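Okay, so here's just one chain, in structure tokens, the form predicted alone.
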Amino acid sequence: MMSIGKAVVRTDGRAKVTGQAIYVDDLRPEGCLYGATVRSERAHARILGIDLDPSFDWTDITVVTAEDIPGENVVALMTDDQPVLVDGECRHVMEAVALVAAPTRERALQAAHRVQVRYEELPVLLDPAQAENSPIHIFGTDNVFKRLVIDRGTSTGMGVVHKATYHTSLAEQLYIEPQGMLAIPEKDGSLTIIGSLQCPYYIHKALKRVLGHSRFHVVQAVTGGGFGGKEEFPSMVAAHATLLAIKSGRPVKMIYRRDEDLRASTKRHPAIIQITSECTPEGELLSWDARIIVDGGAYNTLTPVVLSRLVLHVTGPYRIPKVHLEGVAVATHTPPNGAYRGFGAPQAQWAVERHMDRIARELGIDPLELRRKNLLKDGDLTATGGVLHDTAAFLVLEEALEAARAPLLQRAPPPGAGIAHWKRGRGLALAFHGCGFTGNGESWLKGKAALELVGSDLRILTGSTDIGQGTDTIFPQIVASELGIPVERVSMAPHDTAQVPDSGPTVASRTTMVVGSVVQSCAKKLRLALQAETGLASNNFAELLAARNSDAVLKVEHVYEPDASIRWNDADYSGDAYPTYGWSANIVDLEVDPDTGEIRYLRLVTATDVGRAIHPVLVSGQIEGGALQALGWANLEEVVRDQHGCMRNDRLTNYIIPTSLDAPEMVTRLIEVPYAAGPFGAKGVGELPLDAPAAAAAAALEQALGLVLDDLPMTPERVLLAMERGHAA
């Protein structure tokens, strides 16, 4: 029975729309306690020390610092710079020094306000731009997290050349349930971690390090959403939870409120692109030099990675003989950035569009044109010489611009419709996403799954977690395809470090794409395995499940292989940068109300490559969802800072996103080019869809009203200064 393609019931859908699916904060287990942070109000500072407030009642109040860590004071990740509590000098504001723990949580903070720290105050770095060269020295000998260079050529000195800078802002993840924790001690000595993550291997070699014993497992509770907010900062809420639950001999469970979440957690890195590029008078590119500066924060977490994914989408779907890329990460006194949906690629994406349309706009082109004439092709190169297969890039735009001919749907105007002269624009952007790891990051990772019969029903086991793309869906239907089975005879282990192996994080597009595929090779393991026991040579799982003589759970793994075809040279950054790219098409049609700013969206069209749809429902929801996040990156979202790097718009009522009444008309449409080494050939979708709508909002803006925007967000601020300078084209 084959469930690819088809919408089938989500596995979480019931639970999670009646109210009965269970999250961290639901849980509360005898004698819980609650936990609060204490936490630097410095940038910069020696921690002279940490005083209690004598005039407060601490008799029921547990407090850990630096000095009850067990084993290392470290949050492992790529380096170990970041500390899991302040020894000594505090880098950013937010920082965390202490630890308190409470019955109530309303006891908990104020406890953590009556923790006093004593500071000595040290010079404050926050400018990024400044940062690279600054005698101001964060770690080691400079503030430079990682340098990365492609050179495949310069300029040819015969074209015309068009340089510009572009800017992109710091973006909250703003999942809808806040960073949460509970650690549980058992009796036997050992830990249980309980929480809302989107990676519970991650944490637990974190862990492993503070603690310094394994005698512990995680488990992913019901996860409200994560965007990658949720893929290296729980390591973080985990440790502080489980230190204040050994301390304390009781469950601790750490719930942030909204406003801790958005000042103290991990945002998308901000980036400074400046593009210099050459092509002919018809507007053939031939050579195109980027530079990009991405803030880091205060610790390296995650950021050589996104320089890296930024890096090698800076010159986007487009053919380019000659390329020069050079990236720069560094840090800086503010909290540190991390993963966020897209992981540098939409900073990037947005940088090379609105640079085409610059291109357009001076040589007197239409940027259509100028976009097919550039685009990608099979058997064209990479930036890294890589050679591509499987491009999809002028199917999704021709599909995206038939699908744009169809009249807009007639919504209400406007409040002030009738006083203010809201002027139309459309804007068109594209984008490719290298799917997966980058280079031999799967080979090096590899990832496992396991499958089990149980009787005569199935059970996958796997550490790749459901944080409400499909994953727990999507799966079953993958293994009830390979065999022929129906669906609901398939179900997910609870993804639990002591059940299931570690598959990999659940980031970078790969879920579906690297461990489906791994998932569906149990699949057919079991059923060789099956053969093996019966001796029957056939494929019918039925048949063989018929003829087993056993009652005995039988059990079968995978490990991820990887595709010999694949090329890649970590030392030079050259060859098959991602097994397969997925490429997408977008067009943005809004109105501009040119006496307030104001930007409402009227149609996004997307035409996005998604190799095999194999649960077409999902998919859409994942391209509709992530394209309206961009679209609220654009213009609405911003982080605003004070003169310590702390966020000052730390509520849902100041940091404002798009909801359902922002959403415009979407046209969704799903392109299919297989890709070979991919389940049923399923292809990485999961960030692609932010990485071209800004930039096709840009777009729409300077054809409504003239004017070029060259930073996000776009805010109605920002779009009456442009007026008024008259940033016009």
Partner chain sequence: MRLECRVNNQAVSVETAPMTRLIDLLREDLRLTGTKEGCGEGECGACTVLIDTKPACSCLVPAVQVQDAHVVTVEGLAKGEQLAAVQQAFLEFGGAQCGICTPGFLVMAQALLNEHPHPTREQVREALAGNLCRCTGYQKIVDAVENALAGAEHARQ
The other form holds:
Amino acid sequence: MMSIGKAVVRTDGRAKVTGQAIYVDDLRPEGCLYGATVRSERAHARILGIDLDPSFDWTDITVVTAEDIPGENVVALMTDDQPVLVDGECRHVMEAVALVAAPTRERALQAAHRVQVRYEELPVLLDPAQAENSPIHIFGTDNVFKRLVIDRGTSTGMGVVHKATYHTSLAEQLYIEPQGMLAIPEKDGSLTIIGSLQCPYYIHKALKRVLGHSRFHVVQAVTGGGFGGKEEFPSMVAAHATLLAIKSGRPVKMIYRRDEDLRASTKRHPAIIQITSECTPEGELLSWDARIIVDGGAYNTLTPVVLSRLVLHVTGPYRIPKVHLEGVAVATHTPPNGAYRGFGAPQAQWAVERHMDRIARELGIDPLELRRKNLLKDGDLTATGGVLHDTAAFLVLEEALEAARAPLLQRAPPPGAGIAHWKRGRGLALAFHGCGFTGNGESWLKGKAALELVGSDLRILTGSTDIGQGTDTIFPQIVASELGIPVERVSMAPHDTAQVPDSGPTVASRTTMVVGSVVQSCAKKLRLALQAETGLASNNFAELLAARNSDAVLKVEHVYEPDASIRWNDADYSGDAYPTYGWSANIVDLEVDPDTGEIRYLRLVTATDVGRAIHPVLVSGQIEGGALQALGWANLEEVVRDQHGCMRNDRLTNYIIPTSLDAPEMVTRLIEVPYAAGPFGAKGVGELPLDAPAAAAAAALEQALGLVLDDLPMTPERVLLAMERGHAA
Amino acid sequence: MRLECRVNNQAVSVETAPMTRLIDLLREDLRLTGTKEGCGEGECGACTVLIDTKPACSCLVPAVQVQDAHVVTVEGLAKGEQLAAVQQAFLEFGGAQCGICTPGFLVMAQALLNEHPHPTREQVREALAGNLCRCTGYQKIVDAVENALAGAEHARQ
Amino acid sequence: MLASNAPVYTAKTLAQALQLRADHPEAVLLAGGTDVMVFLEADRLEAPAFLNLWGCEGLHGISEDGRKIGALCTWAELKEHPALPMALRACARTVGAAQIQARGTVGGNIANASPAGDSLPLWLAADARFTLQSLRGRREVAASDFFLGYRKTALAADEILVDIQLPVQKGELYYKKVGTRLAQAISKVVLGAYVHQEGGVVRELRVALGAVAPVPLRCRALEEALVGGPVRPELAALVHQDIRPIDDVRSSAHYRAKVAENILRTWLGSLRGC
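We have the form predicted alone; now please give the form predicted together with its partner chain.
Every component of the complex follows; first up is the chain already shown.
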């Protein structure tokens, strides 16, 4: 009966391999209109007017502007700075100015082109390094979204100092299904919103403000990938589709074309990270000073939380007695950056791992030995003074080293490579990742889930969505294992705000670990309820069920109870920033063509602490997929912007992500150091795989060519430039 | 134009503009929504179908070019309730996560397996290079396709 | 996704194709659609009409000796043909990916004349000849005379490219594509080259590059410097005398120039002692 640790067939698998899974664009309700968005072409301008081209036939077109918003013109998230539609002043290119809906997609696109916006240009601020002292004000009077200082001592003045600055670049989540939302006005005056999304209750919260009422419900369609890109951005798309649906009285579907999606949607925050470290001549770290500037774009969105996670990971998985960390997130007139899997931690650990390699290089120590010397272990303190438990840094490292001893698979040269004198290199990088929300987030959020007994079957009710990671399979495994019944008897209720409670957003590597534990508690409560109802003391679910006299649906609910052993002080940012951490070691083997700077990944070995692998195939799939996103960020993916801050490479031919030929063979080892409060010991693992592979690739490149690259992405252009400049190690 | 062709072994006769994209014909006119659109320009491969046994991105094929042709979509891979070996392998090896790219991968993999029942990993990788996946890192997809027919033969024994 | 309502004329035979071409010189030719459909989707093509050649008889097939290639041959067909030069078959494997290779045609790649067209330098290097036909008759144009300017070719408004002819070669063709990604990439630099050596002396040399100028072009300065003497990889820098790369969204002029030189030097280096 125990399905934990078994690779059961994923519950949505059959529908997905037969083409029967229904994504939002597969829906076409009667009378459906198609929506399109008119967007600003200026980074900062006053909108003087929005004109409809009189030569165009507008009779079958619905047009919406800010005036049509029944409630507040705000996308409610952390602060209320971002409008649903520009009212008066646009603050970045691709900001939504007006909306149109038409009976066909072609007509909608044509109509959008015929809406003319008149601008008066205003001064523009694009450079984050200038933001704080700029006379141009985007947010407050200093353009600072958030400033965070963690001060636990400064330089001892006794050690060897190393100092350098590291840059990370914008990156696109690139879910293969573009953003999409369908809003349906119902006969009773309510609305149904169905879409591609991670967080139904984010949209619920945002729409309530836009509409001024809550006579609507939000339903997740099967979602074609999110990676953070469908965390907060869909609130905007949902608001747009809903406004068009209200005005037209018809269902309205908005599906972004890829170019619009790339230009308009959120990206990973670029960061500038300066690290000054101090260590003994033998490489033992003494102090660590990091100064961070993060570009948030024109609106706050989730930027403050991204900054927190970045700062909390900018010491990496290392023990450092004295740390001084200062981060600032600033505003620029660029499209807002937002959630992308990893949420600041990949940027931080790119810099940390590059810096560790720098120390090793400059001290003449083996990078592996340097890491061994400083790795965190149980009982060590984090940068915020939290005491570590269930650490696995050494375990994952030794496991990865062992796995990497196997000979490389021979791989044929890629097509068209011709003659190339490939140079090989191997690189190592480590990471840790705080599981779940930062600080007291979970305590404030109070995520809920519920469990229903219907006949002899069980149904889980949660607002946590399956966006491909497989939680609609994992939750039933948890319940079935807790109650000792076959997993087939447990199903999931639709992720519909009319039916399921708010379990908190599907983000932050929290769904399996945090919501999974709530689901497990529901199962325990259900057993207690059955014991109470039947008067039996038995723990055997079948016996309890057999003893039941009633067919009534039995429903239990549980609210997340924070791990009592965790202490966090938000005022001075001290204590346990996260309930626990996942640990990861990554070893990349690659080749580089010194004529072209092109990198070819041969193999990626990962060893990852997952606490408990509830579903080994799903969890290794998470690790492999996340790792390839990191490797794409390392050498291929680059957002190229024009003078207005608009993404120029807005197609899949020029924002290029890895193909199957670009991907390395992957060796994925799972380590299980359980977290006591996680379901069956599971830790969160969704984001950890993004944290270290890019730095491992950089280390491998360093070995192959003797080049030191401290900035992402390491495109062939940059590799070749570095070779020309002779950045010898 | 009056378009006559076969789709998943069924005769189809439909009035359409000759430059209508095959993907729109499939999804909008025939309501075969298993074929997905990820980019509209032949880069992501989510819309892959077979036209007279050859793979094609259905977003790049005008209706006029499938006159009298046989089109196979993801809906046509299984025989009734019986999944094709490659579909079964995707379930077993974890080849599908979010699933949006899955139909295109399955159709492309089927095209490969029709010609090379026991492909090497490099053959699989090259054949699938026109299908983008952002979830899996391709490892489990390559595993599934490499072992699809071996698995099916093993199951039969 | 602005579907075109323009008329589409479909040719079943070469004779029909030539007649339709003469009657509708404004029509955009449609072969495998892998370029035309992309332009339409991106709103980059306004076509008053289309002439659909897909399935047109008389434009298919590769001769047994590999010397003649029908314009409508797909890259998938080239990839598998045993008599074609390995460099050409390698090139076929780099055009898009399998779906594009099964649909995209050799003739389409040539007539579309993108500066980054993957195969174009190879035709120059191979000294291929293109057969152009209209109701007025047939003529042959050397590949080196075909590409006139940015997406401009020697094709007259009433002409169709019917086949490509490869001369008998004593030497070796070489192909290398540089495109950042290892598959399904748009060329940033693409090299086609041909060399015939005798006793350590270069007898014939044709070096052609794509994506480094508005047209695929021969590197004449390099060729002239090397023919009649030994292979001298150190002369690769002469390539800069002919190429005119630009900065664009995919890469930089500097990168393209540097890479062109580097890959030529490596190729020339591999020829020493042959």
